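Below you'll find only one chain, the form predicted on its own, shown as C-alpha cells.
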Amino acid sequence: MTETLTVGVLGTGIMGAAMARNLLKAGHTVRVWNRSADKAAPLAGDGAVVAPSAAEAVRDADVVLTMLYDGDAVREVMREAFPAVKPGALWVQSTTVSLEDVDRLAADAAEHGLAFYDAPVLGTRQPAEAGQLTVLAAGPAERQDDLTPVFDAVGSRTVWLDQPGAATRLKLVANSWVLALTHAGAETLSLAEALGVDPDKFLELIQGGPLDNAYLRTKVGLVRGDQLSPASFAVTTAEKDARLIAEAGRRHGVRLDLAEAGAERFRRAAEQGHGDKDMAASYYASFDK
C-alpha cells in the first residue's frame, strides 16, 4: 500500500469533518458523506469528493473512517457501505461505542473480509482542527504500518494496543476522568456564584497548586464567557458517553455513581435546550430552568 490513500469518511460532524480536511492535507484522497448532506458540503471546497450514499464514499477506497454518533448508527450505515467496499480494505472505526459493539462491528468486517481497527480518539474540536489527536488503536499487527499515514494526519500519537476492544475500554476510562472534570468544574462554579463566591477568588485560591487544573479553568472560562457555542464536545454526545461508561461498569460489576449522576445533568442540560452546546453547559443542570 502506498502512503497517497484513498479514504471514504462516514460521518463529517465535528470530529470527523476536521479528520477528513487533514486527510487532505496530507495529500490523501478522500471522499466523505454524513446523512445530513449540508455538514458534509463545505468539504468540497477542500478538495474532499461529497459522495451521494455512504456505499460510493467508500467505493474502491483503501481505508474506511467511521465516525459517526453510536454503535447502531455505524452498523446501519455500514450495512448500506459493505457491498462497495473491496476485499481487504482496511477499517478505522473511530466512533466511541460500547464494548459490545466494537465485538459486534468486528465480527461484520471479519464476515466481509475487512481488516477492523478499533481506533477511537482523544481530543475535542481544537485537537481534531489542528492534527493534534491522540488515535488509541487496536487491530491486525501484521497491517498497522499501512495506516501509519492515516493516523499521522489525524493526530499527533498513537497508542497501539493489543486486540480490538482494548482502544475502546481504554477510550472509556479516560473519558471518564474527562466528563467527571468537566461536571466537577460546572457544580463548582454554580456553588460559588450560589454562596456569593467570586470565582476568580476560588481559581486563584487554587492557583499554581495541586487542585489547579487547565482543564477547569477551560471549561469555567467558557460557561462565563458564554462561549458554549461552538461546542467542543456538545453535550448530547457527552450524555451518551456517559452511559457507556456506566453500562461498562455495570457490566463488569463496578457501580459507577459519577459516571450515572454526569449522564442525568447531561440529560437536564439537553432538555433545557443546551443540548447543542459544549459540555460545560452542564453547569445548567445545577438550576431548574
Ligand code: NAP
Given for the second form:
Amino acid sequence: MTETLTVGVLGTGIMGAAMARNLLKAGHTVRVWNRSADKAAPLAGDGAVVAPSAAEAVRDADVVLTMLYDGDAVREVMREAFPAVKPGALWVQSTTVSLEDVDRLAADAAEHGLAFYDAPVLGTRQPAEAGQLTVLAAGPAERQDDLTPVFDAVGSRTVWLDQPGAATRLKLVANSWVLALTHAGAETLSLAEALGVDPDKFLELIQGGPLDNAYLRTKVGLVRGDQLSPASFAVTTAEKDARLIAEAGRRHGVRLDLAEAGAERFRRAAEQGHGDKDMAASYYASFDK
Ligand code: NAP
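Switching forms now, from the form predicted on its own to the form predicted in complex with this ligand, please provide the structure.
Every component of the complex follows; first up is the chain already shown.
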C-alpha cells in the first residue's frame, strides 16, 4: 500500500471532523459523510470530498474510518456502506462501543471481506484538532504497518494491543477514570460553593501536591468560566460511555457504583438542558434545577 491513502471517514462530529482534517493535512485523499450534512460540508474547504451517502464516502477507500456515536450507529451506517467497500480494505473503528459491539462489528467485517481494527482513541477535541490523540489499536498483525500513516496523522502515539476487543477494554478502563475525575471535580466545586468555601482556596490547598490534578483544574475552570460550549466531550456522549462502562463491569462481575451514579448525573444534566454542553456540566446535576 502507498503512503498516500484514500480514507473514507464516516461521522464528522467533534472527533471525526478533526481527524478528517488531520488526514487531509497529511496528504491523504479524504472522503467524508455525516448524517447531518451541515457538519460535513465545511470539510470541503479543507480539501475533502463531501459524499452524499456513506456508500459514496467509502467507494475506492483503502481505509474506512468510523467515528460515530455508538455501536448501533456504526452498524446502521456500515450496513449501507458495506456493498461499496473495496475488498481487502481496512476498517478502523474508532467509535467508543461496547465489547459485545466489537465482536459483532468484527464479525460483520469478516463477512464483507474487510480487515477490522478495533481502534478507539484517547484525547478530546483539542488533541484531536492538534493530531495528538492516543490511538489504542488491535487488529490483524500483517496489515498493521499499512495503518501507520493514518494513525500518525490523527495521533501522536499508537498503542498496539493483541486482538480486537483489547483496545476497547483499555479504552473503557481509561474512560472510567476520566468520568470519575469529571464528577469528582463537579461535586467538589458544587460543595465548596454550597458551604461558602472559595473554590480557589481549595485549589490553592492542593496545589503542587499529590492531590493536584491538571484535568480537575481544566474541567472546574470550564464551569467557573461558563465555557461549557462548544463541548469537548458532550454530556450525552459521556452518559453513553458511563453506561457502557457500568454494563462491562456487570458482565464481568464487578460493581461500578461510581459509573452508575455518574451516568445518572449526566442524565439529569441532560434533562436540565445541558446535553450538548461539555461533560463538566455534570456540575449542574448537583442542583435541583
Ligand atoms: P459527536 O460530535 O456527537 O459526533 C457523533 C457522530 O455520530 C455525529 O456525526 C452524528 O451525526 C453521528 N451519529 C449519531 N447517531 C447516528 C446514527 N444513528 N446514524 C448515523 N450517524 C449517527 O461525538 P464525538 O464527541 O465526535 O464522539 C464520537 C465518538 O468518539 C463517540 O463514540 C465518543 O464516545 C468517542 N470519543 C469522543 C471523545 C471526545 O472527547 N469527544 C473522545 C474519545 C472518543 P449527526 O451529526 O447527524 O448527529
